[in-house]
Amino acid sequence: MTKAELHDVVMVGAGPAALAAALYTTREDIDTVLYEKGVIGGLAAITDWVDNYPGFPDGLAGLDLSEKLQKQAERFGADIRLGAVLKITDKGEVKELETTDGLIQAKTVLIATGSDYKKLGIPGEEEYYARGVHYCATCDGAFYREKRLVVVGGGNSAVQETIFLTRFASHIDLLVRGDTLRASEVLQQELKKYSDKVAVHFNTTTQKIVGKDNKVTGVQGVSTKNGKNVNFETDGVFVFIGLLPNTSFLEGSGIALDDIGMIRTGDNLETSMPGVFAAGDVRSGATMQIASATGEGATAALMIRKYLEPHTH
């Protein structure tokens, strides 16, 4: 059997966290390979417009930001490959990664696979994505000043984001599938302060997002109490039914995850497997912002360098 290629660091994912980390590692001549199975730039690349990334006063398209991060990492020698990492095994000094290209080995690994927003999976959701259907209030709420919104969800993030959206929207219909909110008591009390702007509709499922001329105009739901259709007029829909961290490939690896499947890390961003680090939206406690993902990527790169130092002599 041919000997598997060995690298200083292999990064799983090539979103903002990994690209920022790669920029730091490659500048210090740490041999760096990134594997990306979807789109380079991750969720940032498919975010229509980014208004809150520092240093861009006029905002910029998510795709442009991703391309700039990619070019910068590649300028210093980052090797970005399209493919997936299927498994990570701890072999002591090295980690073995099973990829779609075959086996490779790494002295250190950075997992930066991010998270995906859970989708409703209903007609109109895909079609109007970023044209009225959104999954991040901090990213897109400001587009809806003095407009009507529908928020779908009943947990902490749904209530938190609804409260945030009251800064912009003139009216919000919050559609909750069950007969109570699952959000914490503190958040529920807080929400009551906004009853002039927010109408909560319990026992309401979301069936279809409708629109015309490329814009969302309404949401069709069904009351689970009487089976009747209910319609909400709206300019936009925000869906907060949870996040799905991209960690299924870690099953059986022994890397510790939290109860929703995000990777637990210590203060130095190291996971429970020595030499394996995590950064960005896949990490337990992440803030789901591009700016913090790039910051964590930079921190992880410095921690990787520190880890490699005694191992290189």
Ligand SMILES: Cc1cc2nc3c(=O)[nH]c(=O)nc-3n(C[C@H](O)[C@H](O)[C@H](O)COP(=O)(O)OP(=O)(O)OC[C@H]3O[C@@H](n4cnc5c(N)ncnc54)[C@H](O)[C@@H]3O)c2cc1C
Contents of the next structure:
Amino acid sequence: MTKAELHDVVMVGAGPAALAAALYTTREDIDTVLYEKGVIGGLAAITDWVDNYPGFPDGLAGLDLSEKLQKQAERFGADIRLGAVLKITDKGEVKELETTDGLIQAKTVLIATGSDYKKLGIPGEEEYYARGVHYCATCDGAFYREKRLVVVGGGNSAVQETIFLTRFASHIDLLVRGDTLRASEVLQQELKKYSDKVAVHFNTTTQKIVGKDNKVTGVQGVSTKNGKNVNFETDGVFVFIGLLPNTSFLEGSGIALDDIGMIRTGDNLETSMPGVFAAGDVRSGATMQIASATGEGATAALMIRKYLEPHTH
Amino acid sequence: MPKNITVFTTNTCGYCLMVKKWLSAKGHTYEEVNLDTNPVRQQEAIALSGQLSVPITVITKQDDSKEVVIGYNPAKLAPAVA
Ligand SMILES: Cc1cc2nc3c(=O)[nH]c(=O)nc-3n(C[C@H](O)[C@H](O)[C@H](O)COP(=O)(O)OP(=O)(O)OC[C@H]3O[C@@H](n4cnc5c(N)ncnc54)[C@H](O)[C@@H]3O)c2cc1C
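Any chance you could show the form predicted in complex with the ligand after that form predicted alone?
So here's everything in the complex, that chain up top.
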């Protein structure tokens, strides 16, 4: 077997955190490889519109921001590969990464794997996946022109995506488990502009997705106020109930996680495995914003540079 | 090498962009059907995939048989375009 290639830094993921980090490391001539198993740009690429990334006073499409971040990182030599990292092993001076393309070695690693959508875990969800049950509005919303939809969730993502889906749907029932929306005030005000299309149902849990002839026809829920069943007729369901950190590939690696599976780091963003850093949504304590992810990416890159200094002599 | 490749997309879909990037990186050309600009072809996309989701990649082989890959899934795309 040929010897695994060795790089100064391998970044796991190519979302905003890693792309910002790669911009910094490549500008310092640190040889940088990124592995991305999904979309370059991460969750920012599947968000339809971003209004709160500094420097863009009119906002911009998430896909547009992602392309810009990618272009800027590649301009200085970032090598973005389409594939997944499956395992990280500490070999002392170097880390060994098992990827879908084979083994690769790195002096340092940045884990910036972000998070994935949480599932409801209710009957009908698996059965109708992508045939009526969806987790990506920018991908699948267009199939619901002039159709009825149910959106589940009450946070920023749920409200933002509900607003996006009003472009297509004739009516949306937004099912919120609690008695308030957790979304930001700005988004809540924006949602009010669509009150002719969107009905918000508080204190409503989602119990079952029902269908007929291979198509979703409705959602069954329960009102937590009176325990009564409530039914919503719908052609499709979009689920935005929060995120789960992408850290399952770290099982057994020895990298310390917190109790919800996010990566613990010190002040310098280093994990419990020396030379392995973490940044962005996957990091315990992250504030789950694109601006903070790119900020952490920049910090991690500077820490990586510092770590590499004594190791290059 | 397949005879031809068609990718059904929408304007806002990041995974669609990845399928296009992946195909280009592997040296394949493809026809793109954008369902936002061409909504009349939506039924065709649903009939091919049985799903209400893009990207949908339809690979027509040399013997005219068709293989449909749903989503951005390099592990399925690679053998399909081989
Ligand atoms: C619907 C929605 C709307 C949002 N709107 C806004 C907004 O308006 N403004 C804002 O500031 N923030 C917004 N956010 C949050 C923002 O998208 C995230 O905070 C940001 O993308 C985090 O960046 P990241 O790089 O840490 O992680 P991510 O963007 O999640 O990127 C991580 C990447 O790592 C990849 N990956 C994971 N595991 C592996 C592996 N093993 N191997 C290789 N690659 C891997 C993933 O495929 C992913 O592409 C929104 C989020 C959602 C879901």
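No experiment lies behind these values; they were computed from the predicted model shown. Residue numbers count along the first chain shown, from 1. Definition used throughout: the rigid core is the maximal C-alpha set that superposes within 1.5 Å between two forms.
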If the chain moves as two rigid parts between these two forms, put down the smaller part's rotation against the larger in degrees. 57
Core-fitted comparison between these two forms - CA shift at I122, Å: 7.4
